[in-house]
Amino acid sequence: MADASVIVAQVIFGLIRGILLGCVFALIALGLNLVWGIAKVVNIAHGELVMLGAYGAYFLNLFLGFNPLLTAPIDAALGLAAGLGFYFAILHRELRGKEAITLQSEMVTLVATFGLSLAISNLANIAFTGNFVGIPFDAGSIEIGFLQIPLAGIYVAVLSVVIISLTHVLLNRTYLGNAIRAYSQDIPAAKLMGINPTAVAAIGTGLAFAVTMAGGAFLTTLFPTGINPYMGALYAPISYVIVVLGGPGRMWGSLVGGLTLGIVIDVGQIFLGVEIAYAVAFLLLIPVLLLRPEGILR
């Protein structure tokens, strides 16, 4: 009975931690979902943006004493600027004047972002070295029965859901959001309605980068010693799985996919170990692609 009660307690704690982690996973995947859904760009460098967001939080904490919750808006502003620069430096040359995003354009942007991914990860390894670093941030905990739930995890989970909600409102209730959705669906029709496709695509890319880097800052509260130059190699596949699970272009789909993956990973590692739990989470792609290739919510 004692062993059974311990396992039950571990499962409940794993479930709660999986929900908290899944909300942050969803925010990170939202950035990929945006750039994929708007500009039809499969951003291979997505994981490196998560890494840069985490390092941004680390250095802001190291030199200015900011906690990860305060660094997220700064990371988002840096990500917005980086996204605009990335669009005009790399994407605009290929996408300008196109009335539809062709397979050729998708392949060109895929190769370009792959090169960017390699460049960022190797430069980060040179600049930051391969040592793991972290942010010593403890916001306390809340006790519910025999459980102690870290408040930092609750804060970032709630903020992640708020950001996803605001993004949903932006895309569905504002002129800019309608312009972004129109561009993603039919570029010629969007032009006829007076929408500037270059401005819309640039803003959408900047917004995607901003959300991703903010998510990288939030991750530092859940994994306080996991910041390293190659962390993007883990979070990029996680984001792709989440987008496929929830359906490309669907904001709430990112949350559903993120929660699914977070729970599977955290509960699964209790019985299977960390490596196998991650493998099982990634294997979720197979039945989804076979049975509902358009995503769980569609």
Contents of the next structure:
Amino acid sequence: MADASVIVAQVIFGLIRGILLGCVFALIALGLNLVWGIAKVVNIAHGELVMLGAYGAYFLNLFLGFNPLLTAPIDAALGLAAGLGFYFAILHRELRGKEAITLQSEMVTLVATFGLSLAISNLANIAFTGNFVGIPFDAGSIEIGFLQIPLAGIYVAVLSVVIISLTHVLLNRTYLGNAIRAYSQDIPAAKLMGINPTAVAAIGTGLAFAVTMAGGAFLTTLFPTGINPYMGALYAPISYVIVVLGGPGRMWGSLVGGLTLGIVIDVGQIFLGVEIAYAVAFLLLIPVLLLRPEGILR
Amino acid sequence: MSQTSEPEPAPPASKAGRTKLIAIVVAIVVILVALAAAAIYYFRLGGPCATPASLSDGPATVANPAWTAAPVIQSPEPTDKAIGSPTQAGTITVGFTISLTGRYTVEGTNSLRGLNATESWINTHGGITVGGQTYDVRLKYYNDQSDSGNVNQLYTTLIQQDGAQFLLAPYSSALTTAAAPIADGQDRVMMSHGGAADTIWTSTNRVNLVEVLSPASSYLKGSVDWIKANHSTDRIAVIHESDSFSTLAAQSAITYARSLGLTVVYNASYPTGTTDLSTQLNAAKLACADALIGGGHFNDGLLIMNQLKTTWTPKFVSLLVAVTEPSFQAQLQATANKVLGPSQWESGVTYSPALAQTTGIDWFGPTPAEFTQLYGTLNAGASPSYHSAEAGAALLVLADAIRRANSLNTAAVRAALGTMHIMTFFGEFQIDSRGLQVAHSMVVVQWQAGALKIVQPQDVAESPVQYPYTGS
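Form predicted alone already given; the form predicted in complex with its partner chain follows:
Shown next: the complete complex, the earlier chain at its head.
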């Protein structure tokens, strides 16, 4: 194969791989986007939720033999419970009774989640050891011409888009979704409409944790040996970049941001190497924040 | 928001309270489930005795009737190893950090087991005699968590607080690089058993760091030699970790392959801790490579093999470090078959006192079979990997150097190491003036039907190389 055609083939594979990976990144970032958009909490512990989701899948597979794809609903249920617990244990004290979420409240919750992040990662290091583990999951692959595409990547990408779509329907076509959106836009007006702000914020936080942990479970099928207590250190910044790219509070923005980042990383590493591709992906933040701080969708 | 156009009454306080109560109960249940899972996992690993997570003392003496009954030193000059009937004077503390958690857990744990086996052998064979008095070896170590950031502080503690008189380097070139300055700064001999990057020695003027294993630049040469001799038209792809050891091993292999007239069609590196290499593996495939060499350490070796399942089936796969570990085959099962890798040592090597005598050098320590037996006795029948052997050999060489120097002084022991040319169960030991190993030689191994076989060089091969790799 000539050099030019090799590069073209590599780019095509990078694009496909980037799209598949980007869908999972989008799901993970959706969790951050929800809690950021609804409760105005910049969740520094977001990466640790991804890590817990991955470990959840790992243990369910290890002890009960679960297919990692099927662990996502269980992870999501655990995430929902953890989100409700997190809200009432930490956020509620700061947010209750507030007519608007002030900068001071944002700082308090930011520092609180930073502490939570450190606590979770260090406790995980003690409980799980720092060993890299993974799930021996081989769903096979399909060959399209010269390309060999792993089926696991396709499965998790499709499932990620389905979950993002369902979340969109929930937020736009249901009473609960309207209530959540109302709360995120104007708390006093939402209360006047009979919405219980505590319940809405708690459910929103739980929903955010649920999709994040489900995303963590999906990651285990893509990265067969990558589960470790500090894996969140990579996925948290990726999620921040995606949310900024897509625009805070915009569900479909997460998908656009995720796909953008996935493609930049996967195609970029063909020409630039892994380290520089990630650096370029993170550098995208700067022009976006300067030129389109509301995200690339608007 | 048509649904909210008619305000509904706010939920009564009791309802909100009940919701909150349910949420808290659910959260507590989740935490309990997580704790239970963590506890199960912890005890599944074997509990606190299996992998000490922080400070641990190695056993001062290890009761081992099976080994005690075995033949003692089979040296051509056995009288050199015991001086009269020396009196027991105490212990020599050998300090080190080792990776019992983190990315080097597998390599580090096996290294520690090798050290424990050698410590046991030394102490049950009269200890180390210095000035007419015998000393037992006492290992003192900390878990460095595979993090070079922990090394400096832990070695300082070992020397200043724990009284370590001699040091062993940590596992891996990265951590050895971090620890090496302490050897000179604190005036202690440090034996390197897992840091193979030549640059650890060549980029600075080190004095007290001594290498026991073959340097990184020689790791992949055996595989390249085999390709040249048997399939010289095969095109080679090199994908390697970007740490100093793997980069040096891979770049040396590329230079060597090109000098032999072989074609290298793809070369890429990836950072330590990478979790996805499918892009690089596909690129190598698209570059029409036939052979894949490279890798880095255990985790990325496993990653490469797992992702090859869905991306590419090269005809020849040779990976650094990971292949020789029994857990490589245990985790990959049939996928590991026909995968090759360089090895510093295998239990099937033929080093012996007779060979040492033929070569005209001294022999010290157990034979390979004796080391393997002792290791198995101490570790529930497990077989030593080359990481176990190289670590054990480092302690053995240090013990012989102290005995030869007849002193516990750092300069005297370092001088003795500089003049030694001996053979142990691990092979030959001789260093140049910088402390870089020059006498030890490596072998190439391949998994064949679930068993690890020495396949190169020809004079020690247990089996011919099986080619091509088929993925199962």
